[in-house]
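Form predicted on its own, single chain, as structure tokens, below.
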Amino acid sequence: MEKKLQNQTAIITGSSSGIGAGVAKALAREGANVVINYPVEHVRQDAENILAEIKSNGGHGITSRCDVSKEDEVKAMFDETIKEFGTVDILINNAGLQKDAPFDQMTLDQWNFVLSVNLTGQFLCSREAIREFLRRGIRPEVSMAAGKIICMSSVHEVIPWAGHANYAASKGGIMLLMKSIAQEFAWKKIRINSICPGAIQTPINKQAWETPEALSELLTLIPYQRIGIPDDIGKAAIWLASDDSDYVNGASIFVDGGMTLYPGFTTNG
């Protein structure tokens, strides 16, 4: 059976773990080759590791140091990436991270590391996917799309989050910068959607979900009662790449079981 991605090469954004390591996963296993990236040297055989699995089971890819944040270093992985496999036919814009404070202690370090990886991170990838599709064109043989771009953002670009104000700016602003370049380059055949997570079990909020206790506390958010798993992402991820999703272009899409449906009015408010 003709897998989806077939003959596509993508580019994950800080994909050596969690969400982003389940999204090169699920692109491998339909046929994209995967460039698995990371950002600092400390993190090399997490990347690695990732990879291997990967092609053990038949997949392809490479892994490539990148910070985000750093144009040039941008610009490298985009090259590395061309010269390996031609050229870039999707890019899942996933790096991100927190640096959490209370407002009123939160320092200017910390606001600008996180907008700088987050939303900074999103545009120079963004940029660079871009103008790889305007040079090329559409591949009608592999898809009716010239390109690709997914965003991941959060629950956290609607709802507000005390505590995390540069975090959710951040997802906020992906939203904003994902709608206003797909409306820019729509008429060139380029797809830019978003997913939005909701409570995903990674090492990186491994406090919300290690105990039964902490599970029960974070189930009152979501009516579905169910944490979610990075392959849940992952499925989305293959379907906004693939053309089964082409009319969709400017969308947020929320994979987190009704995580945004107020669960606090499930019993009248």
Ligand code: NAD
Contents of the next structure:
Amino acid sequence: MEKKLQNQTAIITGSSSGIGAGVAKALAREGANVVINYPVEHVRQDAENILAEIKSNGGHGITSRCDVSKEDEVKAMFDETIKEFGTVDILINNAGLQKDAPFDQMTLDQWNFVLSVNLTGQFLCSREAIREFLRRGIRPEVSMAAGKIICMSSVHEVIPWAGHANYAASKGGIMLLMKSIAQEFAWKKIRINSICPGAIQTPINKQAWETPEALSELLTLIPYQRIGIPDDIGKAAIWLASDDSDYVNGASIFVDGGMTLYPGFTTNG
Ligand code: NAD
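Condition change, the form predicted on its own to the form predicted in complex with nicotinamide-adenine-dinucleotide (NAD):
Now the complete complex, all chains and molecules, led by this one.
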């Protein structure tokens, strides 16, 4: 069967764990060369393990250390990728983290840390990707678009989240960053969209699913009555990265089991 992303190269930021790792495996399944990005040396082995799994299934890729909040490191990751594979076709802006605190106790460092990785990181990586897409233009033999960017946002780009103001602000910021650059570069045939995951079982939200009590509490927020898995996001990413979604641009795609459906109103409010 023909693979949807054959001869394309994808950088997936923060892909040594969780959703990023799931997306990397999914894109590799469809034939993409994948760049498994990790931020610091102590998670390098995790990145190598993900790459080894991908290669054992016939996929191709490299690992690349880069803190997405650092301009010089982002440029170096793109340079390394282009040197290895010739170009970049797909960017998955996935790296993200939380530093939670009640708002009146939130430090400037906690605020800046989350905004610098979750939002500035997406700015720096998107800018580098767009520069490469503009330089290269369309390769009709691989895709109708000159390049695709998928921003990992969250249901919290629309659901306010007490105790997590820095995180929710970063995701709200991603929404208008994504839509603004989608508008700016559509005429260059660059497509930019977001995936907004609901609750996906990963290290970031372990406390929300690690005990049966926590999981049952979480399920009250999910009409579809199951927690998501990284491959739920991987499948959406394949679609958004492929020409199957060629007319989709500037969209926030919610992959959340209905979390944004105001579940509190299910029994008439
Ligand atoms: P995770 O903690 O497993 O993944 C986050 C990844 O980002 C890690 O691999 C981490 O090493 C990497 N990272 C952190 N700082 C970085 C930096 N400066 N540079 C590069 N990489 C960095 O958690 P996850 O759930 O897989 O989260 C992935 C993305 O999905 C995040 O943007 C998160 O906000 C978003 N998200 C997750 C959920 C969920 O329920 N799990 C829901 C909505 C959105």
